[in-house]
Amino acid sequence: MRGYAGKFLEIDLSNRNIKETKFPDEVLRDYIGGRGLATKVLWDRLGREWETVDPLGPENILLVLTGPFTGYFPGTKVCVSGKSPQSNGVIGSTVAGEFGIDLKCAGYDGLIITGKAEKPCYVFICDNQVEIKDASPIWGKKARETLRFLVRKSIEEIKDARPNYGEVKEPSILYIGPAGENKTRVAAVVAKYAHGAGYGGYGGVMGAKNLKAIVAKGFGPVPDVYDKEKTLSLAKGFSELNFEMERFRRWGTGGGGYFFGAETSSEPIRNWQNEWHNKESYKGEEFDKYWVKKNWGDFGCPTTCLKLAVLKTGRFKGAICDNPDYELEAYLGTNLGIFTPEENIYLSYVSNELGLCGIQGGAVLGLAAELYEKEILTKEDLDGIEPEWANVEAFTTLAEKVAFRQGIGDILAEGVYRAALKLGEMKGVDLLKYAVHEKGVAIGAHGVRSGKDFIAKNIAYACSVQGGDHTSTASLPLDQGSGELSTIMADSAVFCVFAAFGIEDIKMFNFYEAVTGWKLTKKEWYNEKALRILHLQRAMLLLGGPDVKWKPKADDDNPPRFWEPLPSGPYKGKTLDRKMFEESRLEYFRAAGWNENGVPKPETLRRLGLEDVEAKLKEVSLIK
C-alpha cells in the first residue's frame, strides 16, 4: 500500500480505550479517504439505526481523516465528518492547516472517535504516543487562550517524548471554542487561529463528546509513494500552475467582497433580501490597509492566498484574524448590512474567538436581524439587543449569546432552519420563508438568481447531498469538473480545490496512480466510485432523524427567498424559473440513478454493490 500510513487510530472516549485499526485495500481503493471513507464508516457502523442516532449524542462518530494526496499535493487539508447536527446526513467538511500532514507523519491516516469523555479532555498524539489528557484548564476558554495553553504545554510534552530532538516546532491542533463546547449547531472545528471546518456543525459534535482539542505531532516521513519521480514531476507542475495565479495570490478569495455583489448580483445582503451592492468601500484595496502579512499559506502551498489582518487603532483595536475570506466578508459583512472592512474584520475576529462557523453563525445573526427589522422579534424577545443592520456591537453581543446558548441565543444556536421553526412556534407564524438554507445547512455566499455566479445552476444547492455547501454543488453533466462528484474526489483524496484550479481530471487521476499505484479512470470514478459515495450520502440524508427528516423532492428545492425577484441592481427582477428548475431537477435525478422523487433506484443500488442500502430504504418505505 503506497501513499497511506496504513493504519487509523480508534479512540473511545467513554472507556478511554485507544487502539489501531486498518481497512482492507479494497475499501481504500473504493472510498479513497476523507469524505468517501467517512461515509463508508458511518454507514457500516450506524446505518442500521441511522434515523435514531442523535448527532449530538455519544453514539455519533467523529472522523478526522486524511487522504492519499495529503503530504504530496500542494497545500494541505484534513476532512472532518460524522452525522451532521445541521442536516442529519453526512457532510465532508475540510479545513486547511498542517494537521493532516502531522497526523500522517505520526503514522496514522485518520482518527475515528467514539463515545463521550467523562470530563473535558483533549487527545495528544506524538508519533505512536497517544494519550487522552485533561482539558479542564481550557474548558470555556476562547480561541487565543486555548491555543496559547495547548501550544506551550504540548511543546514541553513533545520535548519529554523526544528529549534528543532539539527545538520543537509547534504541533498541529484542531480545537473548538465556546460555541462547540455548548453544542451549538453553528460551531466549527478550528485549525490554527482562524481556519475552520464549518459546514456540518462538527464543532458541536466535539463539544458533545467533551473533546476540546486534538494535538498532533509527527516526526516521521510521509509514506512512500508508488512512483516517486512521477509524483514529484506532477506536483512540481501543479505548484508552477498555482504560482501563476497572481491575482488569486494577491487578493485571495477576499477579492470577491466587491465583485460578487457589484458585478454578479449574487452576494447575500441583509439576509439575502438583496444580492446587489455597489459599495466601493468593500474592495480588496480597502481591506489591504489592514494586512500585516499579505501572502502566507499552509505547508507546501505556493498560492499563499491568505492574509493576516490586524486592527491597530480605533474602537476595535487589538482584533487580529485571517483576513476575512469571501464567505466571511459576505456573511459577517454584507449579510448584516456591514460594508466597512474594519467592522467586518472585527466581527470575524469575534466569530473566530467564539469558535463559530462564519457562514452558519452569520446566517443566523442575519435571520434575527431581519425578524427584528420586520418587528416579528422585539427588543424584549432579543434580551434587550437591537440588531439593526450594521450595528456591530449588537451583533457581537448576539454572537456571544449564541456561542454560550444564553437567552435568545439558545434558540439561534440551532441554526437558521431550526431557529426559524422554534421562533415561528413562539410567535405563531410561519418564519421558514426567511430561513435561507438547504436541508438545515445555511447556503454559501453565492446566490443563483442572477445566473452570473460560478455557482449558477438552479439545482446547485437543491440537489446537493451536502445541502447548502457551496463547495459541493450539484450540476449536469455529472462528470463536469466543477460538479459534486468532482468535489467528492477533492474531499476524499483530501486536497484544496484552490490549489487544483485549472488542473484537468486526467492529471489528478495520474497523480493518484503515481502516489498509490492504483489506476483510476475518469469513467470508473464518475460512473462507479464517486456515485457509490454519493448514494451513501443521499441515503443517510433521506433517513435523517431523529429531530428532522427531509422529504425527497419536496425538500429538494431552493429556499423561498431564491424564488423572489432580485429587488435592485443590473439584474433587477431576475429570479429562478420554476419550470426550468423542475426539468433540471428531474434530469439530475435520472442521471444520478434516482427515481422521479429523488430516491435511489433499487437497480442502481445493486449495480453499485449497495444491496444493504436498498434493504434499509425498503425497511423505511422510501422504496418498494
Second form
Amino acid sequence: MRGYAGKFLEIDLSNRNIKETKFPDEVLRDYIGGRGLATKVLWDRLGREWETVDPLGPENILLVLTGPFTGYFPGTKVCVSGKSPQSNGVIGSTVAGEFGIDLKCAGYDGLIITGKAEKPCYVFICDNQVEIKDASPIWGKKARETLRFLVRKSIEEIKDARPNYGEVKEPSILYIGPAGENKTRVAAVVAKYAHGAGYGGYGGVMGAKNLKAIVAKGFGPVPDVYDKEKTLSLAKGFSELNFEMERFRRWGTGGGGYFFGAETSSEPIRNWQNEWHNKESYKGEEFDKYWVKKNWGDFGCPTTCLKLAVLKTGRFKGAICDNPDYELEAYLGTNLGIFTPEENIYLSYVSNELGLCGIQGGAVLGLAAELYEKEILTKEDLDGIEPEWANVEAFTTLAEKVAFRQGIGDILAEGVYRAALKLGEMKGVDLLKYAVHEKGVAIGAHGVRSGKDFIAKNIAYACSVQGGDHTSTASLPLDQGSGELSTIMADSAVFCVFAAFGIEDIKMFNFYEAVTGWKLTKKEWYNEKALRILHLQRAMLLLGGPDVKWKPKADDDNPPRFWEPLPSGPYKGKTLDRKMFEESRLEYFRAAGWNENGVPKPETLRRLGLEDVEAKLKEVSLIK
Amino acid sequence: MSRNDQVWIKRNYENCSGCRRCEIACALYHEGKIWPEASRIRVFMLVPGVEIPHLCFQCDDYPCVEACPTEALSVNSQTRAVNVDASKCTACGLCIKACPGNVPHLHPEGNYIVICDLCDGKPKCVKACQEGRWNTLMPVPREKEVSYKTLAKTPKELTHEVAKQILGEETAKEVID
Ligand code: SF4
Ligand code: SF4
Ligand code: SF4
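Now that we've seen the form predicted on its own, could you pull up the form predicted in complex with the partner chain?
Time for the whole complex; same chain goes first.
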C-alpha cells in the first residue's frame, strides 16, 4: 500500500482507550480518505441508529483524516468530519495547516475519536507516544493563549523524550475556542490563529467531547509513494501553474470582495438583503496597508494565498488574523454592513479568538441584525446590545455572547436555521424567511440570484449533500470538474482546491495512480466511487435527527431570500426562475439516480453495492 | 574557488511564507523522501505568522567543528560548508551546545547529526524558495568583512526579533511571553 501510513488511531475518550485501526485495501480504494472514508466509517458505525445520534452527544464520532495526496500535493489540508450539528448529516470540512503532515509523519493516516472525556482534555501525539492529557489550564481560553500554552508545553515534553535532539520544532495543533467548548453549532476546529474547519460545526463536537485540542508531532518521513518520479513531476507542474497566478498569489480569494460585490452581484450584504455594493469597497488594494506584506501558506503551498494581517495602529491595535479571505470579507464585513478593511480585520480577529466559524458565526450575527432592524428583536431581547449595521463594537459583544452561550447568545449559538425557528416560536411569527441557510448550514458568500457567480448557480446549494457549503456545490453534468463529485475527490484524497485551480481532473487521476499505484479512471470515479460516497452522505442527510429532519425535495430548495428579486445593482430585479430551477433539480435527481422526490432509488443503491442503505431507507419508509 | 565564489545563504525572515518548500527540497535531495524533520533547513513557527527558516550560518571559526570530540565534523574546503561524517558521529550533542544558533540537530532516525552542507555549492532550498519568488533565501557571495557568527541565533531569539518587526513590540510580547 503506497501513499498511506497504513494505520489509523482510534481514541475512546470515555474509557481512555487508545488503539491502532487498519482498513482493508478495498475500503481505501473505494473511499480513499478524508471525506469519503469519514462517510464510510460513520455509516458503518452509526448508520443503523443514525436518526437517534445526537451530534453533540458522546455517541458522535469525530474524524480527523488525511488522504493519500497529503504531503505530496502542493498545498495541504486535513479533513474533519462526524455527524454534523448543523445539518445532522455528514460534512467533510477541511482546514489548512501542517496537522495532516505531522500526523502522517507520526505514522497515522487519521484519527477516529469516540466517547466523551470526563474532564477537559487534549490529545498529544508524538510518533507512537499517544496520550490523553489534562486541558484544565486552557479550558475557557481563547486562541492565542491556548496556542501559546500548547506550543510551549509540547516542545518541553518532546525535548524530554529526545534529550540530545537539538532544537525541537513546534507540533501542529488543532483546537477549539470558547465557541466550541460551549457546544455552539457555529464553532470551528481551528489551526494556527485563523485557519478553520467551520462547515459542519465540528468545533462544537470537540467541545461536547471535552476535547480542547489535538497536538501532533511526527519525526518520520511522509509515507512513500508508488512512483516517486512521476508524483514529483506532476506536483511540479501543478506548482508551476500556480506560480503564474499573480492576482491570486497577491490577494488570494480576498481579491474577490470587489468582483463578487460590485460586478457579479453575488456577495451578501446586510443578511443577504442585497448582493451588490458600489465599487469602492474591498478591492484587494484596500487591504494592502493592513497586511504586513507577508505571504502565508501551508506545507508545500505554491500560492501562499493567505496573508498575515496585523492592525498596528488605531483603536483595534494588536489584532492579528489571516488577512480576511473572500468569505470573511463578506460574512464579517459586507453582510454586517461593514465596508472598511480595518474593521473587517478586527472582527475576523475577534471571531478567531473565540473559535467561531467566520461564515456560520457571521451569518447568525447578520440574522440578529436584520431582526433588530425590523424591530422583531428589541434591545431588551438582545441583552442591551444594539446591533446596527456596521456597529463593530455591538457585533463584537454579540459574538462573545454567542461563543459563551450567554443570554440571547444561547439561541444564536444554534446557527441561523435553528435560531430563526426558536426566535420565531418566541415571537409567534415565522422568521425562517430571514434565515439564509441550506439544511442548517449557512450559505457560503456566493449568491445565486444574479446567476453570475462562477460556483453558485441555481441548484448549487439546494442539491448539495453538504448544504450551504460553497466549496462543494451541485451542478450538471455530474462528471464535470466543478461539481460536487469532483470536490469529493479533493476532500477525500485531501488537497487544497485553491492550489488546484486550472488543473484538469484527468491529471488528478494520474496523480492518484502515481501516489497509490492503484488505477482510477475518470469513469470509475464519477459513475461509481464518488457516487457511492454521495449516496451515503445523502442517506444520512435524509435520516437526519434527532432535533431536525430534512424532507427530500421540499427542503432541497433555495432559502426564501434567494427567491426575492435583487433590489439594486446591475442585476436589479433578477432572481431565479422557479420553473427552470425545478427542471434542473429534477434533472439532477435523475442524473444522481434518485427518484423524482430526491430519494435514492433502490436499483441505484444496489448497483453501488449499498444494499444496507436500501434496507435502512425502507425501514424509515423513505423508500417502499 | 575563491572566497567570493562561495555562497552564503542570506535569510529575509520577514518574507518567509512558511510554505516549507525549502524543507521538501532539502529532504528530497539528501534523503530521497519528503521528510520535514530530516531536512537540514527547518522552518520554525513558534508563533503563527512568524516563520523562521533555520539552517547553518557558516560561522567563520566553526565552533561546532572545534567542539566535536570525534572529528565527525569538518569544513568543506570548496564550499566552506560543514560536512558531517555520520560514521564518526556519536550523537553526543556537543556541537549543538557549541553552536550559537543551536543549529545542528539529530537525524530523526539515524544516530548522527545533520547540518546543512550547501548541497555542494548549489543549495536546493534556495532554488525552491526562489522559484516561488518569496525571496526569503538569497544566495550571496561570502564576504570577508561580514562576521557570520554574529547572525547565528536560536529559533527562539530569531522569533523574538522577527515578531517585533512583524507584529509590533507590544503584540509580540503578548503572543510570545
Ligand atoms: S521556501 Fe522560502 S518562503 Fe518557503 S518556507 Fe522556505 S524559506 Fe520560507
Ligand atoms: S552556525 Fe552552528 S552549525 Fe553552523 S558553523 Fe556555526 S556553529 Fe557550526
Ligand atoms: S543548502 Fe542544501 S543542505 Fe543546506 S539547507 Fe539548503 S537544501 Fe538543505
